[in-house]
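Below you'll find only one chain, the form predicted on its own, shown as structure tokens.
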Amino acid sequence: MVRFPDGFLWGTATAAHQVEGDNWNNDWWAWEHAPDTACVDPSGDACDHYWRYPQDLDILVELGFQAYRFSIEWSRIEPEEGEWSGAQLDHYARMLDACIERGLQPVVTFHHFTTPRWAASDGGWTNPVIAERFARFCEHAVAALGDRIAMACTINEPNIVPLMGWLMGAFPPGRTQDLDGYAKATEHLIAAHRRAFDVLKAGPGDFPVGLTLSMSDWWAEPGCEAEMQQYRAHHEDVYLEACRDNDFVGVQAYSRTRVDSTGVTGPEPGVEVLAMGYEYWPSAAEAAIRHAVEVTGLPVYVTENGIGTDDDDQRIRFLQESLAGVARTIDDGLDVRGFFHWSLMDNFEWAFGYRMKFGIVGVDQTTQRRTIKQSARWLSEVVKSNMLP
């Protein structure tokens, strides 16, 4: 058996847009009914978590965990710039409360890749002015919920915003290869976490803020060492340096990235690939651990792994094997402090729709119901007694 330290935090995540159900004020709501998208599936009524979350909570309770992390929609709390919903505040707080009565931490992103459309109508994240946009939004959502909230994201994976919006073109505005606006979005998603973090600082509660960040086992073909440290620098570096004052960051990695002398390139020939497109690869959790503390020194909580899949006992595997390889990072020292599995709910994955199967409690489309599945009970006895089987 593996023990975990004491005190080691253990939650489930999802985020709004992937739950809630009817999020249509918003620029993914906007982008997956547009024609000429590669989005297969509107995300709808979601999962309707918007109404059912305190059957949501009690699941996480009865399974064992300890917090809950989710998003606050910045399209419901202002719906039009400068116009702002009290009712919306409201449903937060109430969800907040509703996680500290049933004894769960809750840990709440501000931005989970959905813009208001008012805010999306003039360059989004392109535009200078979304850095204080976002910050002046943090600032009303902080003065209502700060003293309820246990830990805070600012941006959930900002390097994924502008690399799949600017240049593959499966994210809204849709852009492909534009570097200036990759740049740009860059940029600002940068000057709006720093923004947004002293602005919760400085709000009500007491409470630990942070970034989280999409990021990979990074593997070099012989020879090309020097272009996948470019590559990483690029995309994860430059994120991880802009938070190194910060009291935390989240680590959230699913699978590797290769590079050659083509640049970045698919899945290696005879390894596992998944429905998601990318290799089978459960160390990527230990890899991105051990690289996001030798560049920030920070605390670490991995607020993302898991693995879509609609084999169960794949996602046991893929879970011992991560787990196993979180273990390996707390032996040698390194301060991780908790592990977020994604997700609660098998919920819509952006462009991907309903396809992708990444919950460890399912959901029917049409009924609503959930069934917990067995890796949910899997996970449950490592949560109740802090120890990898």
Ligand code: GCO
The other form holds:
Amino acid sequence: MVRFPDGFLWGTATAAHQVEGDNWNNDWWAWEHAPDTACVDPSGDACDHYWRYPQDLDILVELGFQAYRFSIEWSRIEPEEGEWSGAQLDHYARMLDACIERGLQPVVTFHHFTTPRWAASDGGWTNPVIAERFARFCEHAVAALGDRIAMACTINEPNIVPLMGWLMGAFPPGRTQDLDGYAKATEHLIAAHRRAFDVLKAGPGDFPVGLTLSMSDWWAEPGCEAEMQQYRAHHEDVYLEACRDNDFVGVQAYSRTRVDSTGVTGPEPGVEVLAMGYEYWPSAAEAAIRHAVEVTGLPVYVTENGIGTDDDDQRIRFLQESLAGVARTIDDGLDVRGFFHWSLMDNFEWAFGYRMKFGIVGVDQTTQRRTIKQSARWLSEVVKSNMLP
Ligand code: GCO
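Alternate state requested, the form predicted in complex with the ligand (shown: the form predicted on its own):
And the full complex, kicking off with our chain again.
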């Protein structure tokens, strides 16, 4: 048995656009309906979590979790530039109160991939004005909600937004190989994070602030160590270095990235490949934690980790191995303070739509009925005992 430290924070994570439903005023809803979209499904009603969150939070309590990470939707709170919705701020205040009433620490993400249509319409993240636009949104949101927040994540995976939006074409604005756009978006996302950090620390409430970063277990084929480190520096270190004065780093690693003489290469022959297209690699979280601490020296929360699979037994096996890796980092003295499973429930997996199942709770997209999976029962035992079998 492996025991986690007293006070280790166990939670699950979601994101507004992936679970709320009817989230139409942002660049993702528009992208889902664009003629050249990469999306296999529109998000539609998602999990109707905008209305059903009380019942979903009750499930978290039943399973013994102590925290819930979710995002607030910029396009609901500021539907047009300079227009602020008190009703939407009240909605999220009720969500936060519902967490607190249930003994769940609310961990709020202020940007999780979606950007209001009006802010995406004139260059979006390639327009330098967006950093101040985002900071102003954070200022309004924290003024209304700050007293209720336990932890804040400024921007979710800022490194994925430029990669998928300007190089790979899978996220809005759907551009491919736009290196100039990629560089500008990267610069402005880092600027936005730094402005948001200052704004959130200055606002009401007293809570740790950081960003959540998409990371990997990076492997160099023989003789390719320098290339690997260069790729990792572009994809991770440039963000980690911008976070050194933050309160924590949110580490989110799902698989391995291999680099050979041709650059970033595909899965290794003989290693299982998941429906997401990447290797089954449960030691990713451990490797990413070690790198995040190496670069920043900051406390770490695993703010996302999980597996997209229809095989719930495989999910349990993955979590057993992944959590064993997290425990090894703690045994080595690294300051790892919590683990948030991605995700609470099966939800809208961006361009993959509803095909990928990351939840420990199933959702029937027609009836919205929730089904607690065996993996939820297994993880609940870990959470309640704070031990890994
Ligand atoms: C991400 C996002 C989540 C994903 C999850 C599974 O990391 O891409 O934070 O929205 O759904 O990672 O891919």
